[in-house]
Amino acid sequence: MSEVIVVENLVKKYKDICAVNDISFTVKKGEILGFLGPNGAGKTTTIKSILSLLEYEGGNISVNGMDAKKYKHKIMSDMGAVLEGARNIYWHLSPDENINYFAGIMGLSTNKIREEKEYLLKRLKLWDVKDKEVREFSKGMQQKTAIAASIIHKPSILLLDEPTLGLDVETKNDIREWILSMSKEQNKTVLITSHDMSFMESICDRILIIKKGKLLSNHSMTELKDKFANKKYSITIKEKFSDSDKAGFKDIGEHEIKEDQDLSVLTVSLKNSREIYNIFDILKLQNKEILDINIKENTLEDIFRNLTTDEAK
């Protein structure tokens, strides 16, 4: 796959902050990209700064080949962009208004885009609502029909900041299937933030991990649970630790014993398993029996959490 946006050391300040530091990635086409990090981590400065929103003191922004400095207004053409809560929408139109008067802006008239508007609108199940207004709706709503305005040029470029946010599960759904559609049968390309590591894990192709401006990790999903997860044991347990059992697992890493009655649960972390086998022979010498052992992979929630805590530590 060809290389669509290139970043290349790119660095945004404000003030004495260092928003973006150093970062460097790209995205190939026909790609869905996530971009994940804390609060304040850079993300949506950095999509700024790809669509030009931003001027940015150090690095180099490429998207299809061109300078997005010097060919801003060529590049935005086949780039459609959803910003964090649905802000690029007039509440005071109606789905049909807002599609027709973002079309204008970028030259299309009411008669070229009827057919793709009345394709986006039933897609997005917007349909039967096109001539109210986008205040009166839910905030799924409003998301939806802020895509269907931000794409009605037919980009193929989508950046798309927060689109899950506040949704319920239907609509994260619709947006999910919507998505994976556009990437996978018309080749769009997708970059893509989110808090919602289930919703991020289930559509992503390849994620980038950010926090306080550097990128800590540029990985496809496979290798990211190659790389980065451990497996959880948890091993039920015919009985309650003593003080003296307890300490007997202080060697071995990231765990926690929850009891209940006369029951205990050990769960351990652990990158390698064949160290399980030394937490069995832990508890051969404490004669405890096993009832139950469970075995869980890490989750991209799992993953994030342990590299943007370890990085801080």
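Positions refer to the first chain, counted from 1. Note that the structure is a prediction, hence the values are computed from the model and not measured. Superpose the two forms; the largest set of C-alphas matching within 1.5 Å is the rigid core. Compared with the form predicted together with its partner chain:
- Fitting the two forms on the rigid core leaves the C-alpha of residue 109 displaced by under 2 angstroms between these two forms.
- Residue 240 is among the residues whose C-alpha shifts by 2 Å or more between these two forms once the rigid core is aligned.
- With the core held fixed between these two forms, residue 258 has its Cα displaced by at least 2 Å.
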Contents of the next structure:
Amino acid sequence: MSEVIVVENLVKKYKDICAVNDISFTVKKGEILGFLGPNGAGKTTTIKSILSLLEYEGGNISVNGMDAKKYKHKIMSDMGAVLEGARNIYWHLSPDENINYFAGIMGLSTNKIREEKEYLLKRLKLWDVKDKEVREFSKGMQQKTAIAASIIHKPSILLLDEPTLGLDVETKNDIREWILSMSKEQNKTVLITSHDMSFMESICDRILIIKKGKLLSNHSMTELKDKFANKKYSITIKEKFSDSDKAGFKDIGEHEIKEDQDLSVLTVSLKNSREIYNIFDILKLQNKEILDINIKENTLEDIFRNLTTDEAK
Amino acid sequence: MTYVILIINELKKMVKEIRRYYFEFITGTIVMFGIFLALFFGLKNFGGNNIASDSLDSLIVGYILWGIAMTSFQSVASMIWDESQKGTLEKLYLSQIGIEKILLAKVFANILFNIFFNIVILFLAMLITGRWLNIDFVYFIWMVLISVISLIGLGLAGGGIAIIHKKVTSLLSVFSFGIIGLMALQVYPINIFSFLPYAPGAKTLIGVIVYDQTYPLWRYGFILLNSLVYLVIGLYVFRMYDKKARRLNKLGVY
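Now show the form predicted together with its partner chain, given that the preceding structure was the form predicted alone.
All chains and molecules follow, beginning with the one already shown.
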């Protein structure tokens, strides 16, 4: 896959605060790249820098092989963006009128976009309300209108900043399906930010984790899960552990014991699942009765929490 | 061709807004026309029979020129401010056409609409006052377009300032009413006031329409030059503030 966005050593400062501190990454053609980070991490700043809505102090950005600063207008013909917090559309116009207007802003006449407009309005479930004023809509429908207006010129690169913020489950699913179809069926490249970990986990091919302007991780979803593949085992025992019992677990690595009346729960995080047999051996020696075993795989949220917490430490 | 699409696009949006918010449009029109009638009949009653017919004609033409000038200047600055406030300004930047061309096309559409609107007001004014002016509308429209270019420049500068400083309504009001002063200045023969924006064009238009004067070609060249200088200054100031806004992340933040 060829690289359509290349960010090299990007630095953006606001007075003394470094919003983005020397980050580099690439986005490949057809890839869905997720950008994760806490508030103020530098996600929106990076997206706005790619779109030339911000002037940055250091580094280079290229889109489709063109320098983003030098060809800031030219690169826009192949990019569509929905920005966080901004209204993105006119509330006193209908979806149909908004799409027509923003197509005009891209230099496209109403006749040229007729088919694409109909496809988008139907695909995003806006066809039945296409003539109603957007201000009467729910947040989800407004967001879908913003998406349709942003991609009416058929860009091959989409930048979506928090597209699911404050949306209901159904709308999130609509947007998830639409993003996946854009990438898988039409080979469009998507750079997306969101706080919704399960949403990101379900659509992204690769995840960047950023905190305080620094890039902490840049891995594919598979790599991330392999790298942080620890499974969390919670074993419930039918009695409390004595001090000598607890001493028996000193060699099993990081673990936690919670006791509640006559029950104990031993929680241990293991990279290799075969290591669980060592724990069973210890429990067998201690003659403990196992009531329940719960196994939990690391989610993207766990990985994100681990990475950002480790960085804080 | 791009400009044509952009201008048609903007005109369609304006018509839709007027249809949707017709009450605001009608009351705005009534207020503007009401002020004119108050001025006209006030001057007539105050001056009695001593008021020269040229003065009344000057008032009609002057009021229309002021209306076009004020709405032209305000449409630029207020439009940028309004888009910034709504949060749609950043979206206008996301076009391969470029923000300056988009703004200029939006402004041109606004001015075209304003000229049409003010010509209707002019006809109404002539109908109600019974004073019919002999106006060559082709000349009138071209001259107005050339003259207001200077105010577009000032409007761009005002819009640029608005992106950074946000609340600039007082500044815009001062400029808007300052236009009355510009129109009252003696700019011919050429003196220091001749280099102020809009003044040479407005004076020439009143001379032709009200006093049936004819002017040498150099005067029109001077008006065009005056307008272009202010447009260049306005674009420069806008670019300066636009750069600052992109450095400070102020484009989408109100």
